[in-house]
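Shown next as structure tokens: one chain only, the form predicted alone.
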Amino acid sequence: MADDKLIKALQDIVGAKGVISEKDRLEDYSHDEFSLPTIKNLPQVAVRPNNADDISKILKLANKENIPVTPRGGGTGLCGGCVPAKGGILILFDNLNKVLEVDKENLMVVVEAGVILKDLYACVEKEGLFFPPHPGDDTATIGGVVATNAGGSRAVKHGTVRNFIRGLEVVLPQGDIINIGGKFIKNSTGFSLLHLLIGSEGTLGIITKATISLVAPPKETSTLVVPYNTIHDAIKTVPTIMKNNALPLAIEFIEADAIELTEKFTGKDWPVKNANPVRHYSANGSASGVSNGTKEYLLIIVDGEKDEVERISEAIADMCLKNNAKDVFVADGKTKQKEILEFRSQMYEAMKPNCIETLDIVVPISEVVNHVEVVHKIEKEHKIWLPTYGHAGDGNAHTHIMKFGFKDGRPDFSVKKDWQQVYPVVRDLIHEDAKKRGGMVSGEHGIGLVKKEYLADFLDEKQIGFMKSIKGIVDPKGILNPDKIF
């Protein structure tokens, strides 16, 4: 369809300023945040529905004309997601973003897609109630993290983006509108269309609305930061955590050379470096955790009621201080983990300017010690600078494979002449160690474009096969976010 007729039907759709056509206004949808240049592509056009029914009627009208349609929400992800690999129609949520009810007798809020996740925090917890995924970004939209399951640091206690949606309103690839689920908590009506369109990254339908529980918010809460002198004792204590009844909000594993290039970007301190006014454990009295030797850290959130928060975080540090933590931190008030948990928000902005690409391997939480073990036997081998951090408790490691050279058993903070050419091997070596030990390509970013390649790694011939008939038989044509996990 020629760009002008399709520019003329959409405008009918939508009116003339939901529809954007203009090279250089479309080069910013062009890409995620993905930091290579090599997946970017423009859409033929760009337009900004008002709600499902013209979202409905785009796709009736891409049905009849084959053109691929693109739905995109924040622009947040890592993989290339919302990338219009194939032109076409892209289409913005800029529009669909109220939150339509809060139902606080039901704890359940109904939003519509393109709300982004701040918006949806401030609005719940004004009215007394918390939404426990943080999945990272707060401008990501409710389409895009219900579209890739997406998780966070919270996952270790309350599970992915997954747990918490009840209901969704979609918009299949022909123009049928149909709305699955609702607001209670078990179903085993049918077969489940609310998991299968969770996760599918919008190749098979277009989230519009959802419906999505919520629970009370903790009373208080609790930071530790615990510092340790190898890897291996940092994250081998997590397993002990786990399994001893002291379940915390989030488990985070944190390298000292991302928190000292943090510390150059932001020209700020990593904040327990001044103890005070933290509590404080060690097994020997005195301070010690920020001394010269620190490789590792943990950075561990408790919530529940007071007393016992007390009681967790205690045995918390008893563990760690048994496990080789050179001291526990313990931040209570809001100001400090405040300080702490901004400065953790800024390492991938501090590392993006030279990161090639951020990992999303997952691995059973008894692997994780020995994945990341092995990842720096790459580094140290390739010398290519690999800091991993995430989210230890649920065995999700990302490895952010940078420009920086590595030598002498630390990142030298200079771009690496051969990084293009040593970026590929080290990839598929890291791929290669987490199929070994029973993981999997993605825990939370999905596969897009970027990750793909390696679906057949993880996944048998049989599984990709079921997956790409219900693609065929929900979407014949292909038009709707083409060339994405396959």
Ligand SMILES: Cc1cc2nc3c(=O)[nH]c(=O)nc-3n(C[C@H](O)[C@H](O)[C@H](O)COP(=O)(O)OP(=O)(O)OC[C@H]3O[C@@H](n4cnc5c(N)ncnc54)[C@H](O)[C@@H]3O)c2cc1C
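Rigid core: the largest C-alpha set superposing within 1.5 Å between the two forms. Positions refer to the first chain, counted from 1. Fair warning: this is a prediction, and the values are worked out from it, not measured in the lab. Compared with the form predicted together with this ligand:
- Annotation: Cα of residue 407 displaced by at least 2 Å between the two forms, core superposition.
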Contents of the next structure:
Amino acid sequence: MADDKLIKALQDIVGAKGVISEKDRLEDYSHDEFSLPTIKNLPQVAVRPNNADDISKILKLANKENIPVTPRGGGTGLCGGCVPAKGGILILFDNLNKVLEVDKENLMVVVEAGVILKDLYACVEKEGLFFPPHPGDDTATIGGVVATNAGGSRAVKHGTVRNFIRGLEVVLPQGDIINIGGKFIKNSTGFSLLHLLIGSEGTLGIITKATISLVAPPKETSTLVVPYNTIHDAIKTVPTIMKNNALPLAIEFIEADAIELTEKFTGKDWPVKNANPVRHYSANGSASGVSNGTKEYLLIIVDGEKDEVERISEAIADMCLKNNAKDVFVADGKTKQKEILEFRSQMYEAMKPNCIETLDIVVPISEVVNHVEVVHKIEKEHKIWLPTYGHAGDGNAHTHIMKFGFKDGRPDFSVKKDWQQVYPVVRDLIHEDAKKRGGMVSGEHGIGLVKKEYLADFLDEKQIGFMKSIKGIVDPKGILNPDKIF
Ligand SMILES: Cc1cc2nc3c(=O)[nH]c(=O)nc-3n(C[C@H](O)[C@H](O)[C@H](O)COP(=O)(O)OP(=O)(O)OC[C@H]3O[C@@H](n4cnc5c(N)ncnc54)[C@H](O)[C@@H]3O)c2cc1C
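Form predicted together with this ligand structure, per the form predicted alone context:
Following is the full complex, with the preceding chain placed first.
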């Protein structure tokens, strides 16, 4: 459909202000957080619908005229999921940004799809409730986190976003609006369309509203930072913690080189460099802070009632020390914990200017240690920095493929790699290792455009065929988020 005709038809649906067609304004919507420009594509036009009815009308028009439609939430995705790969209409959710109800009796919140995580956390916290999933970028929208089944560091205790979604309003590709689920926990009434839609990456329907379960907030939390000499000892501690029924809110592993880069980037010290003012357990009684030469860390968050948090923190500290931890630093004050977590969340920003891709491998938790060791072998062999950190408690390892190598054994920005050649090679090797260990290509980010080429390595033909036939029935013209996943 010609630009002017399409713009006029969309203006008739959403109003003149809700249609964006100027090329310079569309540029922002041609990509997500994936770094390489190779995936960029401009939409023909972007629209801001006001409700599900507007989206229904847009999809009916798109079906009639064979125009691709792509939903875009916060654009924080890391695999090109919201990139309008075939142009066409891009749906924005800025006008669907209301928290419709906080139901304190049923511990549920009903929100429109464009509400961002930051606003959801603030709203439910004000009502004395808690939404546990915590994907790292809180400008992500509810529609986006449902469509990718996002995870985050707290998934080890609470599971992914899927575990909290009870109901959805969805506009199907041909324009029908359906309401799935409701304010109940159990549901065995027919196939679970809810769970089919969650994680479908905007290819089966456009989410406009979600009913989400909440829990009571933890009374206390404490954050343990545990330095080790080797990644092996650090990650090996994780199954010990899990087996001993001391389920923390989060267990992350972090490497010292990534911490050093973040220190340079932020101009701030890693908050446990000096032991004060955190409590400290040590194998040798010294409390002088993290020593030089420490290579790897576990970062563990424990939550619950005050006594419980203290008891579990001590038990975990003991398990870590028995597994060769050098020290255990326990921050239980709010300020120090906030400082540690803020530093942790700056790591991505520190990597970003030189990071090609953040991988999202998931393996059984007992295999994380072996997988990470193989990543470091690949790093040495191909002389490209592959800092790896992630959610040790649920097997999700994020290797960052960087654009530079090493000088005197240390990562160094001045050593520019011929990364265009090395990148696909190390990427293949890391995915091969994940497959060998019974893992998957994505634990939480989704497939989008960027990880498509690995789908057939991890899923057999019959599973992919099953998925494609569902897509074919729901969206026979293939207009909704085309070119994704398969
Ligand atoms: C610094 C940083 C840290 C991150 N940490 C984590 C983490 O810990 N865990 C994690 O899981 N992810 C993480 N991510 C990735 C990202 O935040 C998540 O994938 C998030 O779910 C994307 O939400 P979004 O609103 O930005 O979606 P977008 O990027 O806009 O879109 C993602 C996908 O959802 C679809 N979509 C968006 N809205 C809708 C809708 N209303 N209906 C249907 N489909 C829709 C899009 O078409 C696309 O396929 C991180 C990203 C960054 C930049």
